[in-house]
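A single chain comes next, written as structure tokens; it is the form predicted on its own.
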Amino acid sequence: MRYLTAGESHGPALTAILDGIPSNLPVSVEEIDHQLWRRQQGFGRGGRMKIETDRVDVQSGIRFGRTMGTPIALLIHNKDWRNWSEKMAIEGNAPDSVVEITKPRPGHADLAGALKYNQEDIRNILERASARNTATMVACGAVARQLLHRFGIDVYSHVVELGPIKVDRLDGTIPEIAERAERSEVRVADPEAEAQIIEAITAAKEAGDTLGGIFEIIVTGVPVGLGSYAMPDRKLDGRLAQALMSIQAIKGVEIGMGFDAARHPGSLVHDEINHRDDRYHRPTNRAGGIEGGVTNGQPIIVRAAMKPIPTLYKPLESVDMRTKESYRATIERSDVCAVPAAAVVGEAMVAWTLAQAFLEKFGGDSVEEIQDNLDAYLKRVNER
């Protein structure tokens, strides 16, 4: 199972092609649109979210609400294209209205990308490097999460830290925490912390600054045995880390206790194993559902750290690539904080990675074949 994406932030559309999705999977286009809507929400988002109302246009691979086993092509139109059609034209020469961007923004791909691809106009870099392109990631993940849900696996997220504020009160079951986070405009399950975070984002906006944070993704219903300890590139924790690090502005990933495990003795880190009612049990889940690169049947818990968005309305010092003179960096329309939206993108990437591992383990050309393989495996595991 794989996907490819294409498109620029201010181009005509964003495109994704999904390959390897089994046949007969019920796919709701409305659910894909809902996930795209979720990505656009959150206190602290910028003006672009008021322009775009993302909807997916399915070009192939789905008929009468079910997959056909052939490649799925998804298209997301950019409404803002009408304002950029001359500046982003496919053919012809650049019109006089085009002002080349030559002042790279610290923290972006601008300088490294311009040097790598030998570009004079940094717009040729920032258009593809833009977080706008996470819309296709969410669309692909929305298909993957429908596959997972078909087999009893669900993906949730919530923000656990934003700027200087940590969310300490997390009472209730996983679905209850997720539901409270879903109702929050900053994806926080604690109302007290939510108010403090909104205040912090407002203060950052007034100061022309930005804020980052940490979100947590929880996956329930995962069977034991996804991933592998046999080869490094097949370890599921490594693959999840790569998937989350592929999201713009993500600078760190941890699973289970993560970095905190290094601060405690082993007796307070590892999960004991019990056996009762003909099942293996662990009273704790410090490993975050993965041991040795393999799922152990516990919920997967993974967190990602997002740096503050580097486009600042009080820009940092930079250098004009043409004149080499010092300038303040270029200002592009941007958000003050996108951590809640990044959590939704994180859900999508985790869902896609888990769907890949799931099909590697139980793969078949149709969902019926996959169900047979899963049932036979679970029967054998339960007999152990």
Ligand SMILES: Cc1cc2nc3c(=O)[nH]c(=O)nc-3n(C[C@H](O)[C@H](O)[C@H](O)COP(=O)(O)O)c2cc1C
Contents of the next structure:
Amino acid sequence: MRYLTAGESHGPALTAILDGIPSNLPVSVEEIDHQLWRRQQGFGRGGRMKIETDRVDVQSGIRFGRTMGTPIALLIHNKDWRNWSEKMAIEGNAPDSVVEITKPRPGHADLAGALKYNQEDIRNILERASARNTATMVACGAVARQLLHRFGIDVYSHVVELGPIKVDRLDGTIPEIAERAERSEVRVADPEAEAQIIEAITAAKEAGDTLGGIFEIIVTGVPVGLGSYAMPDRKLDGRLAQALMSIQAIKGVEIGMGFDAARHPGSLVHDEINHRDDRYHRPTNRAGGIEGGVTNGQPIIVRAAMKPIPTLYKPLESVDMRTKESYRATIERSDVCAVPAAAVVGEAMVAWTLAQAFLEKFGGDSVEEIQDNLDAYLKRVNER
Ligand SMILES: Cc1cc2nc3c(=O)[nH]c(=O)nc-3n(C[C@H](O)[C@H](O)[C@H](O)COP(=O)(O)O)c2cc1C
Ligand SMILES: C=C(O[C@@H]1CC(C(=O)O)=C[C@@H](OP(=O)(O)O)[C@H]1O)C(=O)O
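Other form of same protein, the form predicted together with the named molecule, not the form predicted on its own:
First the chain shown before, then all remaining chains and molecules of the complex.
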């Protein structure tokens, strides 16, 4: 199972091709659109989200609501394209009205990208570096999560820190916490923290500044045995970290106790094992559901840290690449905070990675074949 994406932020459309999705999987386009909608939410986003209403346009691979086992091609049209068709024209020379961008923003891909690809106009960098592409990542993840759901695996998220504010009062089951986060403007399950976070984002905006944060992804219903310790590139923890770090502005990933494990002795870090009611049982889940790069049957818990958005209304110092003179740029529009949106992208990337590992273990060409493989494996595991 693999995917490729293409598309510029202000080009006509974004494209994704998904290969290796088994046949006979019911896929709801409405559900893909719902995930795209979720990615566009969250207090602190800029003017672009008022322009776009992301919807998927399915080009292939699905017939009468079911996959055929053939590549699925998805298009997401950029509504903003109509305002950029001159600046983003595919043919001809740049008209005089198009002003080249030569002032790189600290924290964005601008400077490194312009030097690497030998580009005078930074637009040729930012168009693809932009997190606009996370829409295609969410569309791919939306198919993966429908596959996982078919086999009883569900992916949730909530924001646990935003700038200086920590969410530390949480009661309830995983679906209850996720449900409360779902109704929140900033994807937090605690209303008190939500109010403080909205205030902090508003203050950052007024100060011309931006904020980052940390979100947590939880996956339930995961069978023991996805991933492997046998080769470094098959370790599921490493693969999840890569998938999450591939999201724009994600700078750290931790699984289970994560960095905090390093601050405690082993007796307070590892999850004891006992056996009762004919089942192995773990009284705690500090490992976050993965030991040795393999799922251990507990829920997966993974967190990702997002840095603050690089484009600042009160910009940092930089240098014009044409004149080499210092400047402080003015900007037209940007997000102030996109942590809630990044959490939805995180869900998608985790879903995709898990669906890949799931098919490696139980793979078959149709969902029925996969179900047979899963049933036989679970029977054997439950007899041990
Ligand atoms: C959902 C989302 C929205 C983002 N919105 C913006 C934005 O409006 N302005 C901006 O400068 N960066 C934004 N970013 C972050 C940049 O895309 C990112 O920092 C940049 O591509 C450089 O990559 P890096 O931070 O991974 O090094 C956003 C990131 C995400 C995940
Ligand atoms: C377009 C999206 O996010 C964009 C990500 C982004 C960036 O630099 O990463 C910059 C902004 O784009 P624009 O310059 O067009 O306002 C965000 O709006 C999106 O999430 O769909």
